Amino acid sequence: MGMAREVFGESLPVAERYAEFLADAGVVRGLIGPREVDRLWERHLINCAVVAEVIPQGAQVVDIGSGAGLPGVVLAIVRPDLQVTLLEPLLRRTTFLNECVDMLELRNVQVRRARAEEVTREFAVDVATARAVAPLERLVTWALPLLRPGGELLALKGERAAAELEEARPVLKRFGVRTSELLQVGRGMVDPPTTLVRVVAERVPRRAKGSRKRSS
(Lines of atoms letter the chains of each structure in order from A and count residues from 1; the text may use other names and numbers.)
(Lines give C-alpha, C1' and ligand atoms only; values in the text may rest on other atoms or scores of the structure.)
Protein backbone atom coordinates (compact mmCIF):
# COMPACT_ATOMS: atom_id res chain seq x y z
CA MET A 1 0.00 0.00 0.00
CA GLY A 2 3.00 2.28 0.36
CA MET A 3 3.46 2.28 -3.41
CA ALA A 4 -0.28 2.77 -3.90
CA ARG A 5 -0.10 5.92 -1.76
CA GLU A 6 2.75 7.21 -3.90
CA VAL A 7 0.93 6.52 -7.15
CA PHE A 8 -2.59 7.63 -6.22
CA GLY A 9 -1.80 10.38 -3.71
CA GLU A 10 -4.93 12.16 -2.51
CA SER A 11 -7.05 9.89 -4.70
CA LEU A 12 -6.08 6.76 -2.75
CA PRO A 13 -9.38 6.54 -0.78
CA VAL A 14 -11.30 6.48 -4.08
CA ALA A 15 -8.95 3.82 -5.46
CA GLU A 16 -9.49 1.75 -2.31
CA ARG A 17 -13.27 1.85 -2.77
CA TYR A 18 -12.82 0.80 -6.38
CA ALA A 19 -10.58 -2.10 -5.32
CA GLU A 20 -13.21 -3.24 -2.81
CA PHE A 21 -15.91 -3.10 -5.50
CA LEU A 22 -13.75 -5.13 -7.88
CA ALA A 23 -13.00 -7.72 -5.21
CA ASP A 24 -16.71 -8.09 -4.40
CA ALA A 25 -19.11 -7.32 -7.25
CA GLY A 26 -16.38 -7.66 -9.87
CA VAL A 27 -15.73 -11.26 -8.87
CA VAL A 28 -19.40 -12.17 -8.38
CA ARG A 29 -20.25 -10.89 -11.86
CA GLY A 30 -17.29 -12.56 -13.51
CA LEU A 31 -15.35 -9.41 -14.44
CA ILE A 32 -12.39 -10.31 -12.24
CA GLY A 33 -11.16 -13.82 -11.51
CA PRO A 34 -11.17 -14.89 -7.83
CA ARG A 35 -7.43 -15.53 -8.00
CA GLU A 36 -6.82 -11.91 -8.93
CA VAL A 37 -8.16 -10.49 -5.67
CA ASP A 38 -4.91 -10.91 -3.76
CA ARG A 39 -2.95 -9.08 -6.46
CA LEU A 40 -5.44 -6.39 -7.46
CA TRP A 41 -3.15 -3.53 -6.54
CA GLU A 42 0.12 -4.52 -8.17
CA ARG A 43 -1.21 -6.45 -11.18
CA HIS A 44 -4.20 -4.27 -11.99
CA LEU A 45 -4.61 -0.90 -10.26
CA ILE A 46 -1.01 0.31 -10.06
CA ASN A 47 -0.21 -1.39 -13.35
CA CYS A 48 -2.89 0.74 -14.99
CA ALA A 49 -2.34 3.94 -13.01
CA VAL A 50 1.25 4.38 -14.18
CA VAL A 51 -0.03 4.78 -17.76
CA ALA A 52 -1.00 8.31 -16.67
CA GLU A 53 2.70 9.21 -16.90
CA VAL A 54 2.42 9.55 -20.67
CA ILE A 55 -1.07 11.07 -21.04
CA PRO A 56 -1.17 14.84 -21.68
CA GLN A 57 -2.84 17.21 -19.22
CA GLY A 58 -6.57 17.62 -19.82
CA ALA A 59 -6.74 14.93 -22.50
CA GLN A 60 -9.93 13.37 -23.78
CA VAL A 61 -9.58 9.61 -23.41
CA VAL A 62 -11.64 6.70 -24.71
CA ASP A 63 -11.06 3.30 -23.09
CA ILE A 64 -11.91 0.60 -25.64
CA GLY A 65 -13.48 -2.60 -24.32
CA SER A 66 -13.34 -1.20 -20.81
CA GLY A 67 -14.65 -4.33 -19.10
CA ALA A 68 -14.23 -3.82 -15.37
CA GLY A 69 -12.79 -0.34 -15.94
CA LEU A 70 -9.14 -1.24 -16.44
CA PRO A 71 -7.46 1.06 -17.26
CA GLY A 72 -10.20 3.66 -17.81
CA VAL A 73 -11.60 3.96 -14.28
CA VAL A 74 -8.11 3.88 -12.76
CA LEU A 75 -6.92 6.70 -15.02
CA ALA A 76 -9.98 8.77 -14.16
CA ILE A 77 -9.24 8.29 -10.45
CA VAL A 78 -5.55 9.15 -10.58
CA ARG A 79 -6.01 11.99 -13.11
CA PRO A 80 -9.17 14.04 -12.44
CA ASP A 81 -8.09 16.41 -15.24
CA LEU A 82 -8.86 13.75 -17.85
CA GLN A 83 -12.23 13.32 -19.54
CA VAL A 84 -12.73 9.57 -19.89
CA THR A 85 -15.28 7.59 -21.91
CA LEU A 86 -15.60 3.92 -21.03
CA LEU A 87 -16.56 2.18 -24.27
CA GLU A 88 -17.98 -1.30 -23.72
CA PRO A 89 -20.51 -3.28 -25.82
CA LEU A 90 -21.76 -5.77 -23.20
CA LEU A 91 -24.75 -4.78 -21.04
CA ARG A 92 -23.64 -6.54 -17.86
CA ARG A 93 -20.30 -4.75 -18.02
CA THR A 94 -21.77 -1.32 -18.71
CA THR A 95 -24.16 -1.87 -15.79
CA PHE A 96 -21.18 -2.60 -13.56
CA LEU A 97 -19.30 0.43 -14.89
CA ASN A 98 -22.25 2.79 -14.34
CA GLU A 99 -22.63 1.56 -10.77
CA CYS A 100 -18.92 2.02 -10.24
CA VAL A 101 -18.89 5.57 -11.64
CA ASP A 102 -21.89 6.56 -9.50
CA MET A 103 -20.45 5.00 -6.34
CA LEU A 104 -17.06 6.68 -6.79
CA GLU A 105 -18.65 9.98 -7.91
CA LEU A 106 -16.38 10.19 -10.94
CA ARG A 107 -17.62 13.35 -12.63
CA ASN A 108 -15.00 13.08 -15.36
CA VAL A 109 -16.30 9.75 -16.68
CA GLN A 110 -19.10 8.68 -18.98
CA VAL A 111 -20.05 5.13 -19.91
CA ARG A 112 -21.05 4.31 -23.47
CA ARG A 113 -22.46 0.94 -24.51
CA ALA A 114 -21.21 0.43 -28.07
CA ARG A 115 -18.61 -1.22 -30.24
CA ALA A 116 -15.71 0.95 -31.31
CA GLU A 117 -16.60 0.68 -35.01
CA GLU A 118 -20.14 1.93 -34.29
CA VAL A 119 -19.03 5.31 -32.94
CA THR A 120 -16.21 6.41 -35.25
CA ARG A 121 -18.13 9.54 -36.28
CA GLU A 122 -18.76 10.56 -32.67
CA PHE A 123 -15.21 10.64 -31.37
CA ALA A 124 -12.04 12.60 -32.11
CA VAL A 125 -10.12 12.09 -28.89
CA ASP A 126 -6.54 12.69 -27.79
CA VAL A 127 -5.89 9.21 -26.40
CA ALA A 128 -7.38 5.74 -26.83
CA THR A 129 -6.47 3.08 -24.28
CA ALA A 130 -7.02 -0.67 -24.26
CA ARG A 131 -5.97 -3.57 -22.06
CA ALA A 132 -6.35 -7.26 -22.94
CA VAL A 133 -8.86 -6.50 -25.69
CA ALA A 134 -7.40 -7.91 -28.91
CA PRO A 135 -4.15 -8.40 -30.83
CA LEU A 136 -2.69 -5.08 -31.93
CA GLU A 137 -3.36 -5.64 -35.64
CA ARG A 138 -7.10 -5.73 -34.90
CA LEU A 139 -7.05 -3.17 -32.12
CA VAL A 140 -5.60 -0.42 -34.30
CA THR A 141 -8.46 -0.79 -36.80
CA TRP A 142 -10.89 0.02 -33.98
CA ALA A 143 -8.84 2.67 -32.17
CA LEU A 144 -7.29 4.84 -34.86
CA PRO A 145 -10.62 6.04 -36.35
CA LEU A 146 -11.52 7.39 -32.89
CA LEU A 147 -8.42 9.61 -32.69
CA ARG A 148 -7.85 13.14 -33.88
CA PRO A 149 -4.75 13.66 -36.07
CA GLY A 150 -1.82 13.46 -33.68
CA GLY A 151 -3.84 11.44 -31.17
CA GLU A 152 -2.36 8.35 -29.55
CA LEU A 153 -3.33 4.73 -28.99
CA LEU A 154 -1.83 3.42 -25.73
CA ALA A 155 -2.24 -0.35 -25.66
CA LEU A 156 -1.20 -2.20 -22.50
CA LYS A 157 0.59 -5.33 -23.64
CA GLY A 158 2.55 -8.21 -22.18
CA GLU A 159 5.50 -10.29 -23.29
CA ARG A 160 4.41 -10.37 -26.94
CA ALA A 161 4.30 -6.60 -27.29
CA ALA A 162 7.24 -6.39 -29.70
CA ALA A 163 5.95 -9.30 -31.79
CA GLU A 164 2.45 -7.80 -31.97
CA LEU A 165 3.85 -4.46 -33.07
CA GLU A 166 5.81 -6.14 -35.86
CA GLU A 167 2.76 -8.17 -36.95
CA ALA A 168 0.69 -4.97 -37.08
CA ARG A 169 3.12 -3.11 -39.40
CA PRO A 170 1.03 -3.66 -42.57
CA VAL A 171 -2.13 -2.33 -40.86
CA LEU A 172 -0.25 0.63 -39.40
CA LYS A 173 1.08 1.46 -42.85
CA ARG A 174 -2.46 1.35 -44.31
CA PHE A 175 -3.64 3.79 -41.68
CA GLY A 176 -0.70 6.10 -42.31
CA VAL A 177 0.40 6.34 -38.68
CA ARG A 178 3.02 8.89 -37.71
CA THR A 179 5.03 6.75 -35.28
CA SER A 180 4.76 3.50 -33.35
CA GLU A 181 6.94 2.38 -30.46
CA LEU A 182 7.23 0.34 -27.29
CA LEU A 183 7.30 2.14 -23.94
CA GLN A 184 7.76 0.99 -20.36
CA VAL A 185 6.15 3.06 -17.61
CA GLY A 186 6.05 2.74 -13.85
CA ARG A 187 9.69 1.80 -13.31
CA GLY A 188 10.31 1.52 -9.59
CA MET A 189 6.58 1.42 -8.91
CA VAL A 190 5.48 -1.87 -10.44
CA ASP A 191 7.58 -4.95 -11.21
CA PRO A 192 7.82 -5.60 -14.07
CA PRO A 193 7.11 -2.12 -15.49
CA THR A 194 3.96 -1.72 -17.56
CA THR A 195 4.59 -2.25 -21.28
CA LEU A 196 2.75 -0.01 -23.73
CA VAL A 197 2.52 0.06 -27.46
CA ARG A 198 2.10 3.71 -28.45
CA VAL A 199 0.78 4.48 -31.92
CA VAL A 200 0.49 8.11 -32.99
CA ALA A 201 -2.08 8.90 -35.66
CA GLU A 202 -1.23 10.97 -38.73
CA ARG A 203 -4.12 10.78 -41.13
CA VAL A 204 -7.08 8.84 -39.79
CA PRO A 205 -9.43 7.32 -42.39
CA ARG A 206 -12.76 6.20 -40.96
CA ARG A 207 -12.11 2.69 -42.24
CA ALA A 208 -8.84 1.74 -43.84
CA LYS A 209 -9.12 -0.31 -47.02
CA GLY A 210 -9.15 -3.99 -46.16
CA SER A 211 -9.74 -3.56 -42.42
CA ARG A 212 -12.00 -6.13 -40.81
CA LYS A 213 -15.17 -5.24 -38.99
CA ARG A 214 -14.98 -6.88 -35.61
CA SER A 215 -16.47 -6.41 -32.17
CA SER A 216 -14.58 -4.46 -29.51
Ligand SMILES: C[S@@+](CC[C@H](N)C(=O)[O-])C[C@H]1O[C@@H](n2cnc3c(N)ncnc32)[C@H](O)[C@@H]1O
The other form holds:
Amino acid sequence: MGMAREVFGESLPVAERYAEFLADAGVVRGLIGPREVDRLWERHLINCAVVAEVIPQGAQVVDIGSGAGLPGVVLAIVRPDLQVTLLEPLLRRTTFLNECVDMLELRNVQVRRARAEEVTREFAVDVATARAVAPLERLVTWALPLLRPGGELLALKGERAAAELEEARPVLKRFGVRTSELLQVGRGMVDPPTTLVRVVAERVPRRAKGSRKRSS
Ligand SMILES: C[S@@+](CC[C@H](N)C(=O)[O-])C[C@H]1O[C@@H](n2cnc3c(N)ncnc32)[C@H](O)[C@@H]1O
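Switch from the form predicted on its own, shown above, to the form predicted together with the ligand and output its structure.
Expanding to the full complex; the earlier chain stays at the top.
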Protein backbone atom coordinates (compact mmCIF):
# COMPACT_ATOMS: atom_id res chain seq x y z
CA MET A 1 0.00 0.00 0.00
CA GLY A 2 3.03 2.27 0.44
CA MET A 3 3.34 2.88 -3.28
CA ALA A 4 -0.40 3.49 -3.65
CA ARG A 5 -0.12 6.23 -1.05
CA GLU A 6 2.76 7.79 -2.93
CA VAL A 7 0.93 7.66 -6.26
CA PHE A 8 -2.55 8.71 -5.12
CA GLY A 9 -1.63 11.08 -2.28
CA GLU A 10 -4.70 12.62 -0.71
CA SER A 11 -6.94 10.90 -3.28
CA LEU A 12 -6.07 7.49 -1.82
CA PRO A 13 -9.38 7.01 0.06
CA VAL A 14 -11.30 7.55 -3.20
CA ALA A 15 -9.01 5.13 -5.03
CA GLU A 16 -9.61 2.57 -2.26
CA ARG A 17 -13.38 2.84 -2.66
CA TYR A 18 -13.01 2.41 -6.43
CA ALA A 19 -10.79 -0.67 -5.89
CA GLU A 20 -13.40 -2.17 -3.56
CA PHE A 21 -16.16 -1.55 -6.10
CA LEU A 22 -14.09 -3.20 -8.85
CA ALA A 23 -13.32 -6.20 -6.64
CA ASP A 24 -16.96 -6.55 -5.68
CA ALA A 25 -19.51 -5.37 -8.28
CA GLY A 26 -16.87 -5.33 -11.03
CA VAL A 27 -16.21 -9.05 -10.62
CA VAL A 28 -19.86 -10.02 -10.01
CA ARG A 29 -20.89 -8.26 -13.23
CA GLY A 30 -18.04 -9.74 -15.23
CA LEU A 31 -16.15 -6.47 -15.89
CA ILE A 32 -13.01 -7.65 -14.12
CA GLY A 33 -11.73 -11.21 -13.98
CA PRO A 34 -11.69 -12.74 -10.50
CA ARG A 35 -7.99 -13.45 -10.82
CA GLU A 36 -7.34 -9.72 -11.16
CA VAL A 37 -8.49 -8.96 -7.63
CA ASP A 38 -5.16 -9.81 -6.04
CA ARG A 39 -3.30 -7.58 -8.45
CA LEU A 40 -5.79 -4.74 -8.78
CA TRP A 41 -3.44 -2.08 -7.44
CA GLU A 42 -0.29 -3.04 -9.31
CA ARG A 43 -1.72 -4.08 -12.68
CA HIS A 44 -4.67 -1.75 -12.87
CA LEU A 45 -4.83 1.25 -10.54
CA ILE A 46 -1.16 2.19 -10.22
CA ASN A 47 -0.37 1.10 -13.76
CA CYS A 48 -3.02 3.56 -15.00
CA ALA A 49 -2.41 6.36 -12.47
CA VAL A 50 1.20 6.86 -13.54
CA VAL A 51 0.00 7.96 -16.98
CA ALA A 52 -0.89 11.24 -15.24
CA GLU A 53 2.85 12.05 -15.30
CA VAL A 54 2.58 13.06 -18.96
CA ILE A 55 -0.85 14.74 -19.02
CA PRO A 56 -0.79 18.55 -18.92
CA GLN A 57 -2.54 20.50 -16.19
CA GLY A 58 -6.25 21.11 -16.79
CA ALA A 59 -6.40 18.92 -19.90
CA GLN A 60 -9.60 17.64 -21.43
CA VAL A 61 -9.30 13.89 -21.75
CA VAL A 62 -11.37 11.26 -23.55
CA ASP A 63 -10.81 7.68 -22.44
CA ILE A 64 -11.74 5.48 -25.39
CA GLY A 65 -13.24 2.08 -24.48
CA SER A 66 -13.16 2.81 -20.79
CA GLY A 67 -14.68 -0.55 -19.76
CA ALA A 68 -14.79 -0.57 -15.97
CA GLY A 69 -13.01 2.83 -15.92
CA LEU A 70 -9.41 2.05 -16.78
CA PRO A 71 -7.57 4.31 -17.13
CA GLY A 72 -10.23 7.09 -17.18
CA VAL A 73 -11.67 6.80 -13.65
CA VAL A 74 -8.21 6.39 -12.14
CA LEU A 75 -6.90 9.49 -13.92
CA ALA A 76 -9.92 11.51 -12.79
CA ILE A 77 -9.29 10.40 -9.18
CA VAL A 78 -5.59 11.16 -9.13
CA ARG A 79 -5.91 14.41 -11.13
CA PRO A 80 -9.01 16.43 -10.16
CA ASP A 81 -7.78 19.20 -12.52
CA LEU A 82 -8.57 17.03 -15.58
CA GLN A 83 -11.96 16.92 -17.33
CA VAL A 84 -12.48 13.30 -18.28
CA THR A 85 -15.04 11.77 -20.63
CA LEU A 86 -15.41 8.00 -20.41
CA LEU A 87 -16.37 6.78 -23.87
CA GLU A 88 -17.86 3.30 -23.84
CA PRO A 89 -20.47 1.72 -26.15
CA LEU A 90 -21.80 -1.09 -23.93
CA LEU A 91 -24.75 -0.28 -21.68
CA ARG A 92 -23.74 -2.71 -18.94
CA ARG A 93 -20.42 -0.92 -18.69
CA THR A 94 -21.75 2.65 -18.86
CA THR A 95 -24.18 1.72 -16.07
CA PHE A 96 -21.24 0.60 -13.98
CA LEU A 97 -19.29 3.75 -14.87
CA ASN A 98 -22.19 6.04 -13.91
CA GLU A 99 -22.45 4.24 -10.58
CA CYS A 100 -18.72 4.83 -10.01
CA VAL A 101 -19.07 8.52 -10.78
CA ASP A 102 -21.99 8.88 -8.35
CA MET A 103 -20.46 6.80 -5.60
CA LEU A 104 -17.04 8.43 -5.78
CA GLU A 105 -18.56 11.90 -6.35
CA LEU A 106 -16.32 12.54 -9.32
CA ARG A 107 -17.31 16.01 -10.51
CA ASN A 108 -14.76 16.00 -13.31
CA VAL A 109 -16.14 12.98 -15.18
CA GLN A 110 -18.77 12.47 -17.84
CA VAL A 111 -19.87 9.15 -19.25
CA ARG A 112 -20.73 9.01 -22.96
CA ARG A 113 -22.22 5.84 -24.36
CA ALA A 114 -20.96 5.56 -27.93
CA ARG A 115 -18.34 4.10 -30.19
CA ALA A 116 -15.38 6.40 -30.76
CA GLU A 117 -15.90 6.51 -34.52
CA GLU A 118 -19.50 7.74 -34.07
CA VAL A 119 -18.70 10.87 -32.07
CA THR A 120 -15.87 12.58 -33.92
CA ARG A 121 -17.89 15.79 -34.26
CA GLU A 122 -18.45 16.06 -30.50
CA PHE A 123 -14.86 16.21 -29.37
CA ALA A 124 -11.67 18.19 -29.92
CA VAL A 125 -9.81 17.27 -26.76
CA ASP A 126 -6.23 17.66 -25.58
CA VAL A 127 -5.63 14.00 -24.78
CA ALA A 128 -7.19 10.66 -25.74
CA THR A 129 -6.26 7.61 -23.67
CA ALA A 130 -6.97 3.94 -24.38
CA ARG A 131 -5.97 0.64 -22.80
CA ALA A 132 -6.63 -2.77 -24.32
CA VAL A 133 -9.12 -1.45 -26.88
CA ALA A 134 -7.74 -2.10 -30.37
CA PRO A 135 -4.46 -2.51 -32.24
CA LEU A 136 -2.72 0.84 -32.64
CA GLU A 137 -3.35 1.05 -36.38
CA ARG A 138 -7.10 0.93 -35.76
CA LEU A 139 -6.99 2.95 -32.56
CA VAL A 140 -5.37 5.95 -34.26
CA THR A 141 -8.19 6.12 -36.80
CA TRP A 142 -10.65 6.45 -33.89
CA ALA A 143 -8.53 8.67 -31.65
CA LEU A 144 -7.04 11.28 -34.00
CA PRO A 145 -10.44 12.67 -35.10
CA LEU A 146 -11.33 13.23 -31.41
CA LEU A 147 -8.27 15.40 -30.78
CA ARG A 148 -7.75 19.11 -31.21
CA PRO A 149 -4.89 20.02 -33.54
CA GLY A 150 -1.73 19.37 -31.52
CA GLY A 151 -3.59 17.07 -29.09
CA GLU A 152 -2.24 13.63 -28.35
CA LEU A 153 -3.18 9.99 -28.09
CA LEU A 154 -1.64 8.12 -25.16
CA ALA A 155 -2.17 4.41 -25.78
CA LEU A 156 -1.26 2.06 -22.92
CA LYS A 157 0.45 -0.85 -24.60
CA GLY A 158 2.37 -3.84 -23.33
CA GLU A 159 5.29 -5.70 -24.84
CA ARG A 160 4.06 -5.28 -28.41
CA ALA A 161 4.16 -1.47 -28.23
CA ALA A 162 7.13 -1.07 -30.59
CA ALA A 163 5.76 -3.62 -33.07
CA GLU A 164 2.34 -1.99 -33.07
CA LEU A 165 3.90 1.40 -33.70
CA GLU A 166 5.73 -0.05 -36.71
CA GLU A 167 2.54 -1.64 -38.04
CA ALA A 168 0.73 1.67 -37.66
CA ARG A 169 3.28 3.66 -39.71
CA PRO A 170 1.25 3.72 -42.96
CA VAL A 171 -1.87 4.93 -41.12
CA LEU A 172 0.09 7.56 -39.22
CA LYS A 173 1.49 8.76 -42.51
CA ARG A 174 -1.99 9.04 -44.02
CA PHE A 175 -3.01 11.22 -41.08
CA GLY A 176 0.06 13.39 -41.57
CA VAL A 177 1.42 12.49 -38.12
CA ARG A 178 4.99 13.60 -37.62
CA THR A 179 5.43 12.85 -33.92
CA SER A 180 4.97 9.36 -32.52
CA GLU A 181 7.08 7.72 -29.85
CA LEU A 182 7.27 5.15 -27.10
CA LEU A 183 7.34 6.38 -23.52
CA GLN A 184 7.71 4.66 -20.19
CA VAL A 185 6.00 6.09 -17.14
CA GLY A 186 5.91 4.95 -13.52
CA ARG A 187 9.51 3.79 -13.28
CA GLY A 188 10.19 2.83 -9.67
CA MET A 189 6.47 2.84 -8.92
CA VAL A 190 5.18 -0.10 -10.88
CA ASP A 191 7.00 -3.12 -12.29
CA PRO A 192 7.17 -3.27 -15.23
CA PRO A 193 6.70 0.45 -15.89
CA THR A 194 3.75 1.39 -18.09
CA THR A 195 4.58 1.60 -21.78
CA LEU A 196 2.77 4.28 -23.73
CA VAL A 197 2.60 5.01 -27.41
CA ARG A 198 2.26 8.77 -27.82
CA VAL A 199 0.91 10.08 -31.11
CA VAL A 200 0.52 13.81 -31.68
CA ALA A 201 -2.29 15.02 -33.96
CA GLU A 202 -1.10 17.35 -36.66
CA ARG A 203 -2.43 20.84 -37.06
CA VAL A 204 -4.63 20.24 -40.11
CA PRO A 205 -6.56 17.11 -40.89
CA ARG A 206 -9.68 15.72 -39.27
CA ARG A 207 -9.74 12.95 -41.86
CA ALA A 208 -6.97 10.89 -43.27
CA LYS A 209 -5.38 12.23 -46.42
CA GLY A 210 -6.81 10.52 -49.47
CA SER A 211 -10.27 10.25 -47.94
CA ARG A 212 -10.81 14.01 -48.11
CA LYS A 213 -13.55 15.26 -50.40
CA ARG A 214 -12.38 17.16 -53.43
CA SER A 215 -13.55 20.72 -53.68
CA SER A 216 -13.84 20.70 -57.49
C1 LIG B 1 -10.84 -5.19 -23.31
S2 LIG B 1 -11.87 -3.86 -22.85
C3 LIG B 1 -10.74 -2.79 -21.99
C4 LIG B 1 -11.41 -1.91 -21.00
C5 LIG B 1 -10.50 -0.97 -20.22
N6 LIG B 1 -9.93 0.06 -21.09
C7 LIG B 1 -9.41 -1.73 -19.50
O8 LIG B 1 -8.25 -1.55 -19.82
O9 LIG B 1 -9.73 -2.52 -18.60
C10 LIG B 1 -12.19 -2.98 -24.40
C11 LIG B 1 -13.30 -1.96 -24.28
O12 LIG B 1 -13.36 -1.19 -25.48
C13 LIG B 1 -14.71 -0.97 -25.81
N14 LIG B 1 -14.79 -0.69 -27.25
C15 LIG B 1 -14.75 -1.58 -28.27
N16 LIG B 1 -14.87 -0.95 -29.46
C17 LIG B 1 -14.98 0.38 -29.19
C18 LIG B 1 -15.14 1.54 -30.00
N19 LIG B 1 -15.23 1.45 -31.33
N20 LIG B 1 -15.23 2.75 -29.38
C21 LIG B 1 -15.14 2.83 -28.03
N22 LIG B 1 -14.99 1.76 -27.22
C23 LIG B 1 -14.91 0.55 -27.79
C24 LIG B 1 -15.40 -2.26 -25.37
O25 LIG B 1 -16.79 -2.10 -25.18
C26 LIG B 1 -14.66 -2.57 -24.08
O27 LIG B 1 -15.29 -1.99 -22.95
